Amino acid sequence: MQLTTPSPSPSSSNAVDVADVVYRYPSRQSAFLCDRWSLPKGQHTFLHGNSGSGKSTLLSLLSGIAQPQHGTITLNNTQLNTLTPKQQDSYRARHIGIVFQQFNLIPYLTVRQNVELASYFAKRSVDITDQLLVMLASLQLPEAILSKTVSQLSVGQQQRVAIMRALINSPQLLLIDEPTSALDANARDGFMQMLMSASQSFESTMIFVSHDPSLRQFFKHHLAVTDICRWGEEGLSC
């Protein structure tokens, strides 16, 4: 299946281009509005904001899980909201890695099976064993963990498995949503160091969102979600 790429800037060096986006929840009177925002390829950016500021909404839009009612979202020269739902699913599986706040791992499957699912949905037919072993070493996990079910793992181990799943397809874009909220300071810092090292080795663009301003220290680039998006009245255009 050939993905269409009707981006307004085919030669753009940006990983993300957002233009005039309006998104409305059916249950809310206000709309989520993003006028213009671009993110260069390969950049790691920390987006911070309080609860309700729109961090998760923005990630849902960037991943194609949510669809804007107006405007365009272009990722690496592919305009997401011109793709069919099936094409969006395929694009997300192949080109976007997501680490959810609750990880969304399948507890009764093994670590290997959880990661293999991501490879399966991206329609990769290669043996990922060597890639898994490299990731385990990078994330300081023993090889034996591959045969354990997720339900047997600690929270910290589950976080690192979530990173493995997000990176297995060498995604162009990594979206990270509040993954350290359940960790103490020492565990949080260790996790962040492993995440940054792993993502740099894959040369992925990263958007990391959190309400914790102390995580800013790990990023050269940072800004508030409210610097690029806002909540406005119903019907208000960007």
Given for the second form:
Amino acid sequence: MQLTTPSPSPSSSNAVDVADVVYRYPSRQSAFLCDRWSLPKGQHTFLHGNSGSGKSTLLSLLSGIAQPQHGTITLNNTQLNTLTPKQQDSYRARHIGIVFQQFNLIPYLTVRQNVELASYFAKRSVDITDQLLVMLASLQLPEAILSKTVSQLSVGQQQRVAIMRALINSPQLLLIDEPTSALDANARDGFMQMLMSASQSFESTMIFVSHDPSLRQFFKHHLAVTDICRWGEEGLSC
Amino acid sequence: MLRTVAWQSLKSRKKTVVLTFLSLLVSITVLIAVEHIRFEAKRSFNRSISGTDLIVGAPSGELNLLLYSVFRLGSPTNNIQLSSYNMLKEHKSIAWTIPISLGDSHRGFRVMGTSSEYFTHYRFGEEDSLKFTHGQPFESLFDVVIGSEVAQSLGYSLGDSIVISHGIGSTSFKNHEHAPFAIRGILTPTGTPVDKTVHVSLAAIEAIHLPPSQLEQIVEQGRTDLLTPSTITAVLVGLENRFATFTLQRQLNNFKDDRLMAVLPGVAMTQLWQLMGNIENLLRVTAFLVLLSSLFGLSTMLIASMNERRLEIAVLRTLGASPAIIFQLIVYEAILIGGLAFGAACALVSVSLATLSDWLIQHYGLFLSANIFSLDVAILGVCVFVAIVLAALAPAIEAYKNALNTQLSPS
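Switch from the form predicted on its own to the form predicted together with the partner chain and print that structure.
Below: every chain and molecule of the assembly, starting with the one above.
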């Protein structure tokens, strides 16, 4: 296991720099605290932790969906808290790919429309058909799937489509949250191999969150959420 | 792309969306129909008479004079002397006069005694003159010219014989059987009370009220000049110069040799329409209340869907959709349902009017254009659009809040 070293200031070689972050849910007394943490560009990191340890909260903060009350989050030299909420949404659309554990796709849209939606919010005007065909081949999905609605797909197919959508804008950062929880062991291994292969070809930095330790084998870099963040009272250091 | 998402989202909730759509369709249809009928009724009302500067009759109130002389409604309380009519005919400020004599009917349709000047000078709508579909104006004593609705309702054609009844009820115990009339002309539809009128000459009105033997004698002797009435009901007057209208009105109201009252048709018609304003407003309010209830339904449907759409909103947020876009999406959906309901309601009203126009004319004498596109309906469309957007605000704000609170967790 390799623990990433704390870095004192945002560096241009880092994909993620977190400094003195405090985030408090309105309905919760304790705060989510992350003092300093950084992740080099292009690194694939396995982030593990028990339920409730703050994995999803960290991803919400990194994606700009949740705003910390204090501290800075810098992604590829862009400090998120200097951006307006609209700019943060735009940044997320262009530079971050996200895959959830269950609710990845919009069920009433076709596969193509789901993927195009990501391209639309990133304000890309290019035709993505060729890109889609290449991705379908690499994810071992048939072309006919493009016109199917999500509700017609198996769980495994849905997760592969979710990866396709997350990668369509060639994101600098991939945030993956428990994507294999609904898959059996064989499907899980196949899925992981495809994910690693696809993300390597896009040279994206990846943070893969899971509570399943068996998935560590696919990553060189491992990290426990509790190594970098914790729930506690504001003002106390990690 | 957002339109596609909104449309597909609605399609995925077919049952509730279709019911909401139907509810809106019914309410918007009622609203458009009420507005269109109101507009058409007002148009039809205002086009009943044009080009006439004064209506002169016995003093009985402006509205009463207007009602019986133009709309063939109510009863004249008194008549004016024929000499007064002759005075008007010869007045230097007056270009033309049309005498009117009322009091008889034919199977529920009013009979009006007049002169040939009626067919020359009477104007309706945009200064349109009367035209004949068949035949021509009356020439001989027992010729009659009927309005289009009379011909259509009673199935009359040229040459048919009709008998006039005394009084204005649809059933009369006294028919002027001794003086049957022959239909000489049938007028083209005008959408005015003219269509429901049976026109005869003033001499004919005088003739049918004579004892049969006396009438027979006059006819045999060819002395129709003796058939001159001593009184008539009213006179429609056209002036040489409209600037003289008020002066002449004052003169006639102060006329010493007969008791006369002169009214301006436009002023009297405005007064009459104002009387109907309350009914008009009541219809409008009812239609708006129906729409309001449907809009509540739309709002409820969208709010009810918010819980099941929490995850969908989370997905959109992670893709980069701002809370404002989520807000916009919900408003889009409402506008899509409302827009479709409005379009369908317009089509429904138009098709219904086109299909039922003959029946409406035949049974109710209503001339309603199937073309519903008027400024009033356009304004109504804008009001409905604004109302739909307002109805969508509560669910859109709810969605906006959901979007703000989105976390990358299903919990």
